[in-house]
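Below you'll find only one chain, the form predicted alone, shown as structure tokens.
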Amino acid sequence: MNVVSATGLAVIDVTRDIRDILRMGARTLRFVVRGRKDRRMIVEQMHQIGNKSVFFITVTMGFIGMILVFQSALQALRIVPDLSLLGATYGEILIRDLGASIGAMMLATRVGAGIAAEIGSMVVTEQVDALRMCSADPVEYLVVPRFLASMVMTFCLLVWACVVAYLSGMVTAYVVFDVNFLTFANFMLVDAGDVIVGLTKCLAYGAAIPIVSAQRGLATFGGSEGVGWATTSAVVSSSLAVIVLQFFISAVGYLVFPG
């Protein structure tokens, strides 16, 4: 019994936070269309979510994509003694799978974890309530410039992470199993479809981190004990929306090009 009722709870939390984090994206959208945008503020976030992430994906998906290209020619030698495909079969899983994907898991521990941090500090410190008396909603001013920013800054982080990605698995292929450079840089296993689908994922990435990040920080309660909980929770709760929407995002793509 005690297992059931442990398990409703778990489920109306989880319930209740989808709701939550949908209402803050419906609202974020609406202020995004109809509110004032501060141009400063957003400039200001795409070099704190942007600039100040280029290092951190660039050496993780650098390290990334030479494991994934090192375990994949060593899985396909055992089946086949050519890896001429090697570069083509990596690029196509790459574009439209991988590399917005693992970028934005790697995003969601920086990125959503300094948004939440940010935003519940400022919960705890009563400076939201202070926005809420001067007439400024919180969403509006704190939100959406980080809304924008994101979904900018992560696109370009994303296919930058693409880039390094590719490039570090093609050294690794030239100098582990001596494939040649032109024979790596081979895309003709790439479609339109594969890159609509690689870009979508971009873009749906960088507007879930903010918002699920934003209402999780403004949800914080008590001191630093609250702050704690929130970012620790917007970096779960991002990367679990990174892999939801990566499922619905693949599986429409698989259906609308099958490619």
Contents of the next structure:
Amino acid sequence: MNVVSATGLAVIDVTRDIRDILRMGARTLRFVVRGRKDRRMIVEQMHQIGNKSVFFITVTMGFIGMILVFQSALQALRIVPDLSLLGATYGEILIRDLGASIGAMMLATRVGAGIAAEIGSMVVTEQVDALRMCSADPVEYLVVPRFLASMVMTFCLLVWACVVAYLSGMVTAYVVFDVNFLTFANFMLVDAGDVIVGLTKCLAYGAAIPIVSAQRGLATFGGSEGVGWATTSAVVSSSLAVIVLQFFISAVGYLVFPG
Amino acid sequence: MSIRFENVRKAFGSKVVLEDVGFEVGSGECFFIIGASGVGKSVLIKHLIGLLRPDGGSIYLDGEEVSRLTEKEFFSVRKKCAMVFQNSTLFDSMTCAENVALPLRKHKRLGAKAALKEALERLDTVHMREFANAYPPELGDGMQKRVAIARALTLDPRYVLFDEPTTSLDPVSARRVDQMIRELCDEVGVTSIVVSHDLRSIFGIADRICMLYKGHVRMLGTPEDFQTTDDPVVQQFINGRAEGPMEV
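The structure above corresponds to the form predicted alone; please give the structure of the form predicted in complex with the partner chain next.
So here's everything in the complex, that chain up top.
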């Protein structure tokens, strides 16, 4: 196979994947509006996605917050010997961009992999076929509860991720650079636009991760090897979706709220 | 009333699994599809209920072509044609009663209470009523299979497809399942298509047998025809011999 045909096949594959994910998103939204909602299943998924991710997201975002502030302060000190605006700048970038996006990348690995593995296993053990035999749409039964649970819990987790990263950054600034807590806790650079953009990202990631991962899970074929591939693919695709969404929401955000 | 496969062809990528497969199953018949693992037996029966779509050929159910129906149009086909899957396929997050009630709620649009009441009666027929509130992972393979059969029969289907119903069951449970399949044909008039490797089942309850080999129908006939044939491939398979002309 030459380079041209290999590139062509890759483009076709990517296009097909994007089409399938968009279709899955449209079907999910249609069932969210018109379908039945299984409260028990949604609560169970909220526990799986939300409660079980709290420790993971707290630890990872805690360390990331420390690294971000440490590196930012080091770089800033090379230019100006004044860190009084460190907290203000860090707060703005965390709320508008990094908190939600880094947190969502972390969640994509845990939540995305879990959704794809669970649904993929149901595909290879024919449980999804059994659902179809019962006239139950797999999207309505499997994807919608995870989508609704993720919308709520990812949103909450990403807000929590920002809080943790901010606090760990604040402690780092105090311990390493002797920046007073009150000096660091400066939100004068944060405006309504930053908050709106940040919260929009939280919602968008909460919607994208389950849809992309469920689509990968439902496309599983083969046995346990297929489930493994689906899981890997879900993590990669969810992370890509987060980055792409971050780019577009940030771009629109800077046009609407130039800050 | 009958099932008819005409020149059905199916490939997965470059691998052709079924090629010009055709046969007819009569009403009330207990029809077995046999063949080596991976020959396409389960793939073939899944075409009848729209879980897979053929690349070529046609499939008829009660004289109506079903191979071109949409997913929604298949709902009515799945009401009269149930399937018992190889892996039981009960939903782990639901109790046995809820599993059995699901088709009643979706197909018959029954309320939760009415569906559960009927599900209990269905579980009674397979002697699983006392496990109505148990979750599938708490049950053994044989018990799960019985619940799966109860779920498949909740809508009183005229056709039931069994995909290796006795695989992984102990001999006693396997013969009970055989007996249940035979009774369905004889007493209720259900047409059964059974995919199986189990020689005791095949020669114990089959009316007719179809053997698939290399994507084609190798032989079609009664159990007696199979036992008396000179075809070395068929003989090797039904005698379970390791040596012979059969390529796996």
